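Presented as structure tokens, the chain that follows is alone, the form predicted on its own.
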Amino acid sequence: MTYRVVQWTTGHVGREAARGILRHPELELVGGYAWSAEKEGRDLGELCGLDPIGVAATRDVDRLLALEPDCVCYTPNQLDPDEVARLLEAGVNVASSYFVNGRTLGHGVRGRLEKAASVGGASVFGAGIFPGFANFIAALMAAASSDWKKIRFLESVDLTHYDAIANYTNLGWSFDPDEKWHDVNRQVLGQYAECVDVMADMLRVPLDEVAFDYEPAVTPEERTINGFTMPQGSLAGQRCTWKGMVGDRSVIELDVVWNAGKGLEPEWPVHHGYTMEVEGSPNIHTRVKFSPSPEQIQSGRVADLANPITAMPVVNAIPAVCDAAPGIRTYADLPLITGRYVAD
């Protein structure tokens, strides 16, 4: 069976997620939404830099869903509930790269979401590598331990390379330190607080809350990275902790540690990937890291390795998110999710 999908935005995510769509054999690339007034008829392939493919993007959301899509690809910068809500009314599954399982959204618009979804009998559901699909894996592993007491999980990444690093300012990057960037964080990270909550579902870990804390780094000098720069004295960098709590006990940690370039005050180590532990019988250690193919190496997009592996796995999940019950899913309701070969 061929899905029928429609792009939505052609931004750094998005140009990674739409070469993933033309390669994928059971996906039909028919449209694509234009996020500016420039893009507005200019051909998807030529916005995601391949050769002209003969659908043109445009901003006209009727003219999208006329051409009666399965599913929406969603990568935009930021989530928007009144999108999202009109494609799963108008019956369109979404895909998206900036969703978890909503609860940090808050009540109304999560409950508006799920209406939405019943009306239409569509699907929502959001991946990329994390939130997602890293935390996803790290689940997986308790099932090779016996009765395992936690689960550890450490992102760790310089952000040097980085093309879409002036996006880390609704952070506080750039900024002075302030004690307000602590409850910013927590609001602008609620999809980690919620992949806590995915896991536990998984491993059926009866959790009493999700608790978080945040440390800032600054920068000792001015320093500019891809045209953004960032003052002496200023944030460029912050470590982000989530643990799941059962009682006063840690069941699910997840540590997060972005910076931007070495010398941040403080320092922590990084592993450019992710460290993730259980801790059982046996005790379990995994590390994760990647590095560019041939034709990334190829084609100049060796510098950022986060746009397509953010892309692929909002991918590779469509045919099941189209499959799925009406809704919001996460991957504690769907099948196991798997790539697919395509032979040169």
Ligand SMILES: NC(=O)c1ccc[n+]([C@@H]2O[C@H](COP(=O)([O-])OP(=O)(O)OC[C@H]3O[C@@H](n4cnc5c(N)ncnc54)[C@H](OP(=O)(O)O)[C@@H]3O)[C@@H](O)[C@H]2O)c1
Contents of the next structure:
Amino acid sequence: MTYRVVQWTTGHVGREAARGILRHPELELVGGYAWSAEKEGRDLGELCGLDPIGVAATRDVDRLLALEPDCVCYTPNQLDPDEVARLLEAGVNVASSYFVNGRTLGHGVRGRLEKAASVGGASVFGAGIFPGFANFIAALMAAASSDWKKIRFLESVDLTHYDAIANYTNLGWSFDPDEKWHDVNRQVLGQYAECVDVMADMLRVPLDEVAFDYEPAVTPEERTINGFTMPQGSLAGQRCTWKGMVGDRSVIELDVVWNAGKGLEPEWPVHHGYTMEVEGSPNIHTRVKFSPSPEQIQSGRVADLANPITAMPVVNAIPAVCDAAPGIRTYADLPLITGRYVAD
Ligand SMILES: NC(=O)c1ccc[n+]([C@@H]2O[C@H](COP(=O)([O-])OP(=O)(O)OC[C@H]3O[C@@H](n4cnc5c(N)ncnc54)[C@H](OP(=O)(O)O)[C@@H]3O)[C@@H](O)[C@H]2O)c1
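Okay, that's the form predicted on its own, but what's the structure of the form predicted in complex with this ligand?
Full assembly next; the chain just shown is listed first.
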């Protein structure tokens, strides 16, 4: 069986998602949504840096619904709840790189999505590398340890080569340090707290609260990365921590360190990837790192491995999302999601 998929936008993650859909043996790319007016009518393959595939991108949602897709691979730079509700009500499943369990969207919006999913008999799921797949790996590790008391998860990256670094302005980067950025980060990065929820659901941790902490880093000199300038003394890095608390005990900890290059104040060590630890019997440690394939090196897509590793957990989840019971679905609900072997 194949699932008919519409790719929703062709930005950094969307282009990689389209590549992944085209290579996936159970998926068929039948349409593409363009948010940008200048992409209307252009071939989806070309928009993704591929050969033409004979599928034109469109801003006309009715035309996309008329294609009767099973799923939309939803990767715009922000989630529009009305748009997602419309898709769900029309019976179209949604797999997104910008969704975890929807708690941050608020009770009302979450209820609206649940209702739309129920009406259309569809489900919405979100993944990515983190939030998403990396949290799933960390939770899985606990299956090999007994009597574990804590899971620690560290993302530590240098964003010097991240194409979409300008998106970090909404966290305060390039602006002066200010107390307000603590709450802005808690709000904007609410999906990381949702990751703690999902890990707790998978691990049956009876959470009392998710605590949040934020520490900024500034650049001692002006620096520009991928055309994005951070003036001297402005924000150019940060460390955020989310703790899933049971009483006064921190059981699930996510520590996230992002740096726009070296030499920030303060300067945290960069591990390039994900370090995960289960404190139990025995303790378990894993380090997940990424390196480019020969094809990525040849095509010059080395610099930005963040995009394929964000897109592929979403793409690979599509069959399970289409088969899932209607509603908001997370890794705690879906079966094991694996990659697919593709012969040359
Ligand atoms: N979970 C993870 O691991 C992870 C990691 C990285 C990113 N993400 C998320 O994945 C999503 C895509 O990231 P990205 O780097 O691909 O983003 P992006 O390239 O900045 O934007 C994606 C597309 O969004 C559309 N767009 C631009 N402005 C918009 C607006 N105001 N409203 C609605 N759509 C707009 C554009 O569509 P057109 O193609 O039509 O121009 C653009 O190409 C983001 O929501 C990001 O937060 C998740």
